[in-house]
Amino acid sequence: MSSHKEAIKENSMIIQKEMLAKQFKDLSMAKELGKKVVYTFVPGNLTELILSFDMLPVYPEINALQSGMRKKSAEYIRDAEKIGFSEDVCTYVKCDIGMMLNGNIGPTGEKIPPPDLLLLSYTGCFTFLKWFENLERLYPGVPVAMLHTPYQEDGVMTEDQINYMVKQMKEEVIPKMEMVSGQKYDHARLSKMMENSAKAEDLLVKILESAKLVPSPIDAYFAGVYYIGPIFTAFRGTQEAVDYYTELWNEVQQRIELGLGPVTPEGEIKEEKFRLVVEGPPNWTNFREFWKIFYDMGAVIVASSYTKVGGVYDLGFRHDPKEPLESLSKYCMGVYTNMNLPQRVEMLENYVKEYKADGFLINSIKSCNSFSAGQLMIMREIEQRASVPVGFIESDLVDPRYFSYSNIKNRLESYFQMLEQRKIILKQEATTI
């Protein structure tokens, strides 16, 4: 008998699984359905715009992380390295290229069609530019639409920046979408989709902010990556997304009423011993083992930066039906990867305080410069400003060679011991006052 027991699943997870399965099924039948396919990215995506042209989006990062979770990424990465990709290149890229070299069979086992349009939405990750240069070579003749998102230099979005982005959409992105899809841009349809986006965003914020409760009914990092799935990928702007988040919010409310902790694949966390804020993406190849280390220690992640990669909705942004193109522009500029370091520090510091966290932890990803740059500075700043113990572990996105279970477990165990000690000292101080 396997020691790996069956993972516990909630209804919302089953709904999401069906949504994703349908998405990959539709992609595998794109030709028969007469649908055009757009390859694009998660941070700062134009999902509503793509869907308003009846086109299907493909996200290379999602394919890579799904491949990582299904233990297929090691082989893909090896194949990409064989044709010359260096060890230091983002492992999402290598996994994606390796998948193509192996017939472009997606994570669910169905073939992903080649792109009809490459939509390069650049939001703070330089690798995206290089990635699409490679895709352009692999798919010669496929049109490329570039949407360049200006960096929030002083932490503010200016009118000029918004106009610059709207101009690109009108002159560069939309004309190419019209050409590829054979449809005209439909302003009213896009506007209607924004209503669905805003509804789903309202619900997601309620769900993530439920972690302010003690005990938290959710884990905002390991479970959070499932929660953000539909809204960060192919479903923002759809009724399905609103239905999914309505179901998820109902589940979370039930957990709150019953005073229950988060559900994990190992079961429910019975006692919340530590509350953490985490910065950086998770490791996907050993996702369940990684989560179990926290589960075994009674550690719940109450807020994370990774669940803001596709939009920082809890800071107030919503897609606006009255200004669909301006709204998409502000959305692209406001994603976490496009925020400057002082903005990131301020956001994380507020999380530590508002979510009553006992500690702040960084999972530094070896091949992800967009996240790793500045992480040590962020760590020092949070330690000083929020006066909580900080921890630092290292792994990778989808390359199992850089996930050392024993090393991470040892580091986390000593970190949790430090948190435990601090709790004892704080308790003693409180009783002597």
Contents of the next structure:
Amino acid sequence: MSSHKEAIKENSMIIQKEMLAKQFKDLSMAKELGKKVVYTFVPGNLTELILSFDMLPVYPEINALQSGMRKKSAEYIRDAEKIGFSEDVCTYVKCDIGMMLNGNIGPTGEKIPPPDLLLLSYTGCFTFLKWFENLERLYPGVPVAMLHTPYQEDGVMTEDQINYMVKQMKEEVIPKMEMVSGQKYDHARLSKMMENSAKAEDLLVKILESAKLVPSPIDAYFAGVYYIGPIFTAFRGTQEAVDYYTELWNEVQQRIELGLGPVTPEGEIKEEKFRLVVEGPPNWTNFREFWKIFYDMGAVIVASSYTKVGGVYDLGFRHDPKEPLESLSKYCMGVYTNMNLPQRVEMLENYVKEYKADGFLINSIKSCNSFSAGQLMIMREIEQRASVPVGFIESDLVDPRYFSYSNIKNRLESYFQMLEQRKIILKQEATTI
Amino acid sequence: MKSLEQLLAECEEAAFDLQFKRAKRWKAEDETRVIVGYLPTYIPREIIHAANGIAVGIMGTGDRKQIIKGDAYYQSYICHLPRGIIEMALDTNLEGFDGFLFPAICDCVRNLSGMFKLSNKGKFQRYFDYPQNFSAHIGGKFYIQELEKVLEDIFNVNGVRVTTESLNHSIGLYNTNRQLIEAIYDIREASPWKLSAVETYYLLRAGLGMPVEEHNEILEQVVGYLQNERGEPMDNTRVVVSGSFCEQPPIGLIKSIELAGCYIVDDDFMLGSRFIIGDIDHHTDNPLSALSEAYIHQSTFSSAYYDVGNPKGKRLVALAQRRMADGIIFCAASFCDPALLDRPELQKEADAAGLPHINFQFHENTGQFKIIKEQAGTFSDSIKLWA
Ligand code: SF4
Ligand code: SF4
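Can you return the structure of this protein in the form predicted in complex with its partner chain rather than the form predicted on its own?
Below: every chain and molecule of the assembly, starting with the one above.
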């Protein structure tokens, strides 16, 4: 069960903690600081644009996951269900609405101010649309800027689609930002920020790709969710993000030099027994216990799709200072959940091969159709194409009712046994050849 | 000439023909004809018609097909509709279909489009993205581009190019189709006993699998018959059913509501057939633009249509008031995020307007209706008691 030991922290983690503390402090003092507050989503976020207007972004998904980690989500979800939200729907939405009903207290214990603008960057998940339609009614009078991101239906981004997005930004999003912030759109400033974005993105890719080494110096899922935090949220485009990733990359390089394994809350993994690629978001309510099942078994996640929801930088995309609005459009269209299923399968197949994974595992989230619908087909495809054992577990993001520790542990133990068996067989085959 | 009863029986059969025989027969008569299957809710069928095709609504298997393989593709917490559709795709039901369109209504349908792509079903599989920007030169233009992609897909199959005339002609036919459907709803508003909700459902759903010309003929005859008296008025409660959206309720559910003493005076079961309100210009030099304008300005409210500035709660209440409904029955598919996430707001608006409501969830293959019938009966009685 959950360990009560104090987690071991590296310098980059301390830096990130400070960044977040400052962000929530600023948010709690938004009025005094004269800052306007924009609620928006992680996939397809326009953080640089928001920051270029000196506004503060809030990501309700992040609040929901933090509520899950702080064991607040059960109560919030219950309260949302009391006002009519079905048990069946996305728990992030209910957790967020429940948090709002309970005073909108953020992860640092400070109140998150109400939005001045709801920026509905509608990317890769239909529920976002419904979520902000609901918020619009809960915060009457707050303007909503809709940015519709076309789906990569054909697996490509066309000029027409990019033009459609740029036009929406110019005629819908930017005018509303100007109105709310009282500032004019500053192209040069946005462009400058994108230089920082690209620098941080380069570093993030190096960090995530370090997991191609055997043994891997990082866990690209459980630790990966911390690594992506700053760049997927309020800090993309800032110098702080560049500094954070520089520090993190230094740490990873040191670990590579020293031949150390991934850092877990209980120290380094001493022996990498299994390398896995994971599809699907993690569970947040029991995050530490969940992770522990893996590191206790020497299982390291070498690549994951979840760490690509806020951008698939390892496939080559970078924010481009030369054409900031176009590159924001391409960024939005490129995020993992906006990729069509054949693209997702191809990416995961490549991960299994390039990261030399022993297996492919799906953590299917009960309330997230954006990820879950189609996962069983993805699993079959990967099994056939990459010829590795596949595993399947189920949980939820923030609803503790759907996290069954014993079920998950049993399933994973059988899965690891299967991987172990396969390793023995492969070894025997190699020696007989 | 067929009697009303014969027409209704024919429609009942056509509505649930999961082999889509009528559409396949039609296609077999000419080798440039194509069948394009589409999922709920709305597809501008006019463009497919103009390209010498038939747009066939694939509304799920309901309780009429045993799901054997489909369940292996979906976790238990995903709605029922896509597993039935995969079952049909793996079986023979969709053989002969040239392409498939997946309207942008939810992540399940979106990812299903990818599953069809991965398994190469049909000659094309296209996710049909609706714009959520409603300016003609932004979202409207995007919509036209989506229409053009579908036309190109069909052209690649049958070599048929649409013309202004052919598009205008098709738009005209679908205008007639919607006019006739609305005429039936108007008759039922005044005299709901003349045609039950179940019969209406058969009539509308049958139209998803036959040429629009044939459907129009049937509807015209039905409208003619309904000018005469039929059935006896009863002391029933008038309700609007809302939330059915995409996955279809089993007929047993609709029947149960009626048997419990409710006249369903409006509903959104066959949302796609009624999506555009009013006529679309069919004497135009630019029919694609007319279709786009209609989508932007004449769409009904639905869970797939971004409604800030034109809230669906208010539109639902206005509909209920127009139909002189006594209450609303919310009835959405289990695990349907779009429909269920709309529900609290719709209920709030119903409360504000003093419209009583109850709420059910269903699967398309739900088999037990006793509780639903009891609850609908209690609801109906309580309305009568307090009216
Ligand atoms: S359905 Fe999934 S991707 Fe969409 S908002 Fe909910 S958790 Fe996020
Ligand atoms: S029933 Fe709802 S969730 Fe299921 S496919 Fe239809 S719209 Fe999507």
